[in-house]
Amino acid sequence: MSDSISHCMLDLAEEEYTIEDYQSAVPRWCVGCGDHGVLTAVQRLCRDEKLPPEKTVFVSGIGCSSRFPHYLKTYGFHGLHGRALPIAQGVKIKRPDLHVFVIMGDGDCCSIGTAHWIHALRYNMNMTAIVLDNSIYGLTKNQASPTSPVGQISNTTPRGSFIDPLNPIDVTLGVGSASFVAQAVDWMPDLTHAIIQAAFHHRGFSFIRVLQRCPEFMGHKYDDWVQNPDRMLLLKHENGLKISDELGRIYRNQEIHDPSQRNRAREIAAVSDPIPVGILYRNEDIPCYEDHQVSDVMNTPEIVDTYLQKEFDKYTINPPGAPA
């Protein structure tokens, strides 16, 4: 066998990965929380579209979604509360070649976060950002979110929300320069893995909404919608997503909708019940920061190393008579 024909087969065979080549730690989330679907969907995501471990980074804040990193076989920023979606984009600006992925809870994202959640829309930086909404503050046990529904009991509403809760779908969608968005729920894993792919193919920033139960805390808030298919509303369209024969049987309520209408996208946000799933919005056409920060030079190792220690250099305390 030639040599160019070996690297070959090499090469082939170092592209093609299994699941469990993205598994790492055992999760610790709570039986039945809706974070395990979702991680199941973002695996699957990687093995199916052959992303190599070592040029893929996934970034949180702060919150039980934020443990997502440790459960991935990947580059994980595990970061401060509110602020991954800045940490991701300074990944993104100085490593572009990376695929990179942003973890982040109703309260991480949508409240002390808000500022980097509404800027990261007008960036518009290629990366993913999911938002796993359990409508409460999990984590640090049973207080109130932005997105928790009037009336919710908990350590800080101890007679229950009355402030309406907060739409992320709908607040990403009054962004201009909003250019993907789309809205799943934990329950109907195999349409949220279709949604997270496309996201994935976006070029552009991709806000994915994942509307979840917490056991703990929330654990009877979408029975309902659960036990009633018919409660759903599936989006489709040919520009937008396909449903299979199976899931169409089984939710039957139906719209075809065009992704590219962003004042019908603000409507459709704006139902409760049914829900929305699937892609409310995508504009191709919008430009990527990146676009505007090209550089000739990639960040090599090498090149940061050489930078470095130049630094270094600057501060060495050489002994008497050895060369500088």
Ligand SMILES: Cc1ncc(C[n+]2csc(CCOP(=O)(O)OP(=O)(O)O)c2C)c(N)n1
Second form
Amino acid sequence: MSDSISHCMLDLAEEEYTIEDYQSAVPRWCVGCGDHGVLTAVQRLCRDEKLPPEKTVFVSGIGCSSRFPHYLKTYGFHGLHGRALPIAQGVKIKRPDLHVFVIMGDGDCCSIGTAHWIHALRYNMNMTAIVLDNSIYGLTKNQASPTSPVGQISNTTPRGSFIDPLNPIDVTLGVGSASFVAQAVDWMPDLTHAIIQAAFHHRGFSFIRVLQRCPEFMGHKYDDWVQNPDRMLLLKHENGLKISDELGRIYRNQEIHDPSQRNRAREIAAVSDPIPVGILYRNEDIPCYEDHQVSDVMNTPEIVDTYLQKEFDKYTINPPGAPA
Amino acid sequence: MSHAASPLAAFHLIGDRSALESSSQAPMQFRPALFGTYHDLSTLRTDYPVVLVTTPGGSPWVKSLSDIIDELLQAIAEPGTGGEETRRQVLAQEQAIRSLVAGGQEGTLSQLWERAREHLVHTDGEPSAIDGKLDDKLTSAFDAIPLDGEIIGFDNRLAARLVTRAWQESENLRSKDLQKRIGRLAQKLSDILKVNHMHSPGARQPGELESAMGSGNSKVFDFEAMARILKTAPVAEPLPASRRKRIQSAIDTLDSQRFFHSNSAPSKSGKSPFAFAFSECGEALKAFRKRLPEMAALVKAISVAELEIDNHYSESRHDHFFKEFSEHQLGPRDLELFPSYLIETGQVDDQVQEEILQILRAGLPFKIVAQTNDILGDDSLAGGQLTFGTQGQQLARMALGIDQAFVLQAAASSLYRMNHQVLAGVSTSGPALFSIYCGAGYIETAAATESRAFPGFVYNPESGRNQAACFSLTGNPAQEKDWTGHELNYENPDHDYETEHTAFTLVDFIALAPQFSRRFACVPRAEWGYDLVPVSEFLGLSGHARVDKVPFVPLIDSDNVLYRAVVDERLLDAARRCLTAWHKLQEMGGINNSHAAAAVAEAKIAWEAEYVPPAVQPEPSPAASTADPAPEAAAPKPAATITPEPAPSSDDPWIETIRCTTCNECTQLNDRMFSYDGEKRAFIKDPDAGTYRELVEAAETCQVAIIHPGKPRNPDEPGLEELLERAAPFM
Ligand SMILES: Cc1ncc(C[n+]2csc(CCOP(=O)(O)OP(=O)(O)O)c2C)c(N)n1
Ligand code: SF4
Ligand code: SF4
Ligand SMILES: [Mg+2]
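I would like to compare: after the form predicted on its own, may I see the structure of the form predicted together with the ligand?
Let us now look at the entire complex, which starts with that chain.
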């Protein structure tokens, strides 16, 4: 026998899953919404990695994209607008055994949630964060977001948005302890699947921006890229994504990019046509916050009680009539 | 040729001293000439004493006093003359500590620092103001040393204490992890039982409710009323009795285990924890066997706990297995969880050797320190070979044959430098043997390694799958050479300075042992002649070249006067065998591999036989290259070319499935015609399950434009002309 008893016993209990095991309610996103394809890619990942549904959590904020957890038969937390990350961090710190995923919209992550985003990068906790970036507030029906292009007409920018959009990849690469940064597009599902898989296997905070079509409010923004594979730029490397022959035949515009090269990553991030997709940056050596936070003390009720009592003992409340 | 050659040759060949000059004495008071540089060993800055560090967090587990002082001076003494005084004082303090340790004093670094400081300050005889300054300086210098622990000098117990400290270090790490795991499992199991109880009607009794809310609420809160209300609330299904029993029994086993214990939390069973350090193999084996059932019970409890916590325990699948589970099922991976056993045997006799090999063969997690203090033995043989070194080395050589055991052979003097290997040895999951030689003192011990009498090596089976990864000759000076070489500097009778290059051989080492003195004849300088050849050189001479030559080693007497000591043939033979053994070790360590040398020689001959100088080749014409593709096959293809996949015939409808974004559009239009594959990507399941119109509409609505409708399959379908026009962009 080469393995320990408990391993053998757990193997005996290991289950095989199908995509259906992770499907929950029928998605209520608009027809043609890019979120559908990302959901499928995520469900495929769960199946391929045999993630036990009871050991997997999807945390989201508020937005169309944030409805994601409803469509997965795992644990989920549909949180507050902009606050998905702190909730996910709380889950992870208390339950490091769970697989934690975070789903955010561009408004969710890059507008109201910016502070949490920057610090989540800095903390580098082991989880996978996906930003579904449709460059608009979808759920609240058409307001400009920080990633809306100049000239975008919306309810809040009736004469067109006039300040330059923020590039989430560039901002992320600007935080020194960012350890995994990738860009995907919803209309290349196999690649999205491969990127999410690499992100899942990365130990640390993985950040994936997915350019997402919102036919409802952004019309045909990405049509030219969707229909013309030559306007996509695939980033590949032996330490990054390996492109299957099948995919390589369709997307012939490819660049060999070493994900350890941060400066080159920033140059690539600045390109918007062709749209670069793949792993821009990865560094396995950045420590996770959890690693610094190891405590030998277990949070048993007794320990919690002792600590609380100690704190309470710092104050004395004199009942009326008692000597001061 | 010197007039003394023949009597010396007679001595060398048959040990006949009768014709020797009276000045050619047996070397009773003699030492190897290279020892002449070392007068007072206690002032020598060797690797010893060392501190067995016990400061928690980040420190190494062992550090030599000289390393500690060097780092300290780096930190506190400014470079250049400004720091000179500090350096002098701290180095004097180091010397004082060395002397204390050499004088047999024991204690921690801080204790000896304190004693040495007092000694320096009070016996220096300098004025008291300076004493005060020195006092402060040394006190504050000590504060800058980040570690503390017992300080031990070089003595007979050194190896055992060093390995013991390494073993403790490794066991602490291991036990900390497992203790944490066991504690966590027990906690989570109790949580399950607790939740079960909280869902039971019993937990809703007024008394329980009150205790759950904490004291001080009884006056303001009516727990009776609360209990009455809660009575009507539905209760959860209780855990089945079998599961509760299983969980409780796992908790009990986890709580009462005696293999790991922390000082803060004594074992809940009240039984004292097991000890794992032994001085006899038999005792250790007995203890190990006796504890096996308890080990099996703990392994079982851990497995059950892990399954229960994940809610994966299935009675139909697991009950039977666990019922049958006993110590016989424990595998190496399970044993790895438990502390290893440390055995410090004294001198190894035949019986102990057999026990050790038996343990190593069984792969048990025992770490054995076997020390030998004598590798030369006595000079009692009659006619046979001298067996120098073989007693000590035999054990480690036999252990090497076992293959799965970690083996470290070293002189005690090398152990500090090999501290990483020592730690690796005690940390391996399987057995480990530390075969150590310790002589009378540091220099004598180091000389055993220097002379190849007791070479060091490490075999770590966990380092890899081949010899190169597992075996290393670390700890030996000049690994790739036969002997170690040194410069011997001396003054000749004319008071001129002379330098001689000399090798330190096994024979030089043997000269340290008085029982062999009759095998040396010391020739004073006046009688040295060309016939005297150093042993290292003599060994390399062919039979013919040896005629009229006699081998010698340089020795000095108690007044440090240099002699050449001619050695007898027996010693020379011992040196020859020692060298052969060393060559074999070298080969194991990848130096001068005889197989490789043979293969290279063979390959060279073959290559020379076959080699034809290249003729200038003409540029191949394009026609020739297509006609004869064979030579081109090896040429790399340009990386950029990607052969396009032949597109399916445009007559049949098809989907570029790999680009499908699972948007449900086509499948909602006609789910018999369009369907998802295992990856939830659309493909055409049945082109005849719908109309051409549907195919065209699907193509138009597909956002990614990956549906290709092909040619109509039913020529009678109405409106085909218009449909074909709409289908054209998707062909
Ligand atoms: C604290 C707070 N502020 C504002 C809102 C209103 N709100 C709901 S969703 C949303 C923006 C959604 O945009 P995005 O995050 O990009 O998600 P999308 O719908 O585009 O996927 C806003 C502003 C809210 N729910 N909570
Ligand atoms: S509004 Fe846009 S983002 Fe929201 S569901 Fe519809 S298409 Fe998707
Ligand atoms: S319409 Fe296109 S993208 Fe949508 S499911 Fe069908 S093939 Fe896939
Ligand atoms: Mg948005």
